[in-house]
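Form predicted on its own, single chain, as structure tokens, below.
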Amino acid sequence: MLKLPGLIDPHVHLREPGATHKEDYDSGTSAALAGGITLVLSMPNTRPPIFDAETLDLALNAAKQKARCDYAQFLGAGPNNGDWNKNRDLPPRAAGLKMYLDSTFGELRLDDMTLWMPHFQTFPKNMPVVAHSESRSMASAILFAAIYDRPVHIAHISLKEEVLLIKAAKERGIKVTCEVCPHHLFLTAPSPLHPSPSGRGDGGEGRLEVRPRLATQEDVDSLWKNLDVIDCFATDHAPHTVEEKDADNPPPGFPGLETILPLLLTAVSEKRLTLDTLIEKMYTNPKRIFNLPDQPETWVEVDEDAIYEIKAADQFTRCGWTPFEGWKVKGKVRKVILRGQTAFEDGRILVPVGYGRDIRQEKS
């Protein structure tokens, strides 16, 4: 058996409060320990989204009860709660800020650029800030960071630009780090002659939806080709049901918690990723930017060897799809210790809900 550490996913939608239907704390960290991932970092764009005490509360309060993994909840930024001096109890409870650049709704719409001022003035610097930035809104979220000398941590980059960006920025001293998900890594945008990024037609157009859209093979290319510039590897895990996603308006996203590794592991056997660089980008790095504690007596046991396909049928995530539907990989989770608990041994969840610890309120 492989052992890894309990690995760390700083970007997953676990739905609630507002959709569970789609995703719930028990569902989506019962996932996230099936794939080998023992501390989820969740997103604020709920419903309602979490960006003050009594919204924060309900996160924390529905993940207490329900989580089986070890979790921390985000807060947004919105138009009106850019003064952190004056809620200076609520940063340090939180995973860090989320700052949607491009579009959104509601209380966490950030309409110009003087919205964004506040925030990066008055949050802790100690905390990461997180921005969902695409192409030229990226370019200002990195010029913010070296305007207002703070670490900014961008969500999910998918183009070539991107990442060439981001790799001028870090080498003039810019406070910039950033995360790529598998489906930037192993999809590209459909074609005539490939209707889906398998090519096999499998699921219609509204199951290729996601923000950031996929992009071309030159983009795909770029990023492999530049992983040393990239800090993490992050699911994005974005659940809708099948449903929604084949409706005549289907939301962006896709699941990913019980993916991301064997398509990482399978890519090492490839040899196009090391096993260092995967350890560096899912465990090292994360802990680093996120400022995470140690999870003492974690970790994960996977048979590299196994050779099996992807199938929704066999997940957790109350979704029930995933865009990599019967693909084949190598390397499968068959164990994971959890604070010296076994949570997940050969497809079943050992833990309760409510094992799963808020990293940002318990000490170990």
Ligand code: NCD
Contents of the next structure:
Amino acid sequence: MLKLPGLIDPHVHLREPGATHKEDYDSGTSAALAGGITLVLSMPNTRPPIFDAETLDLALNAAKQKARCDYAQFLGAGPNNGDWNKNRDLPPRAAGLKMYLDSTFGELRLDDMTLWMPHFQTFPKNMPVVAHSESRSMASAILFAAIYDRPVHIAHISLKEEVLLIKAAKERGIKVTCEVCPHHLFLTAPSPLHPSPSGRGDGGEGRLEVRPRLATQEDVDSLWKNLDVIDCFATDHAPHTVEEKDADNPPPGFPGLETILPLLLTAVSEKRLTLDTLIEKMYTNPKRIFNLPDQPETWVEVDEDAIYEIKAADQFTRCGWTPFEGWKVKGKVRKVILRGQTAFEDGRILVPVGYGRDIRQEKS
Ligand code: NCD
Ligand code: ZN
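Please could you give me the other form, the form predicted in complex with the named molecule, since above is the form predicted on its own?
Following is the full complex, with the preceding chain placed first.
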């Protein structure tokens, strides 16, 4: 039996408020626990989006009643909430600020760089800023971090050019960190040479829609090769129902909370990754980058030798599918202890709704 610290996922979409048919704080945090994750940072592209005191309260009230693991909620950067000097009390109550610099699911998007500036200037420098920024907008986000002398965390990198530019920026001392998602490490986009998607067991093209898009084998290889440049593993757990994914205009996003650990443990067993690297990127680094407190008496017990098939039918997420259906993995979460209580054991969630704590609340 392998013992790991309670793992941290700094990038999840729990869909509350507004789209609880896809997920809510109860189902999403149950999925986290089943995946060996005891602390999640929740994204603000909900309906309504989380961007002021009223909407933050909406999300935090739902979380307080329903969460089973610990959490914090991100604020979203909008066109009208850029002056954080007017709202100094709000950032410390949140996980940090999420900036959507490229288009994706939801309404939060900052098209114009004049809209980025006040957020970079006035969001407290000791609080995390996360940018959804792909390719050239990622380069711009890094330039902003340098100009305004504040850290920026780049969400879900997927491209060779991105990992190479972050490497160069870090070498110059720019305060940039980044995360990568399992789907960008284990899946590639369908191509003319390889028309069948590498995600086996999927229904159709709609299932493969995700932002950033799945990339080429060369990109995937480059992420693995430059793993030391990447600070965190994050799921970008973005559940949409099977019906939505298989209909016209499928929304982008994959569930991931229950598959990240078995996929990465399988990579450990194949010697593509060390266990120390896994712990660093799923615990030590996110804890430091996002300034997260200790979770006392918290750990995860894993059967390293258990081999099994990933099945959507076994998952707690409400979305009803996984891009990794049928994948054979090695390493199964047996038990999760959260703050002294057994929260998950052999497929069952054992803590009630409301057990999860707002880690930003604890601090103040
Ligand atoms: C996310 C979602 O569905 O909320 N989708 C996705 O493809 N990653 C939005 C996002 O994180 O960009
Ligand atoms: Zn996301």
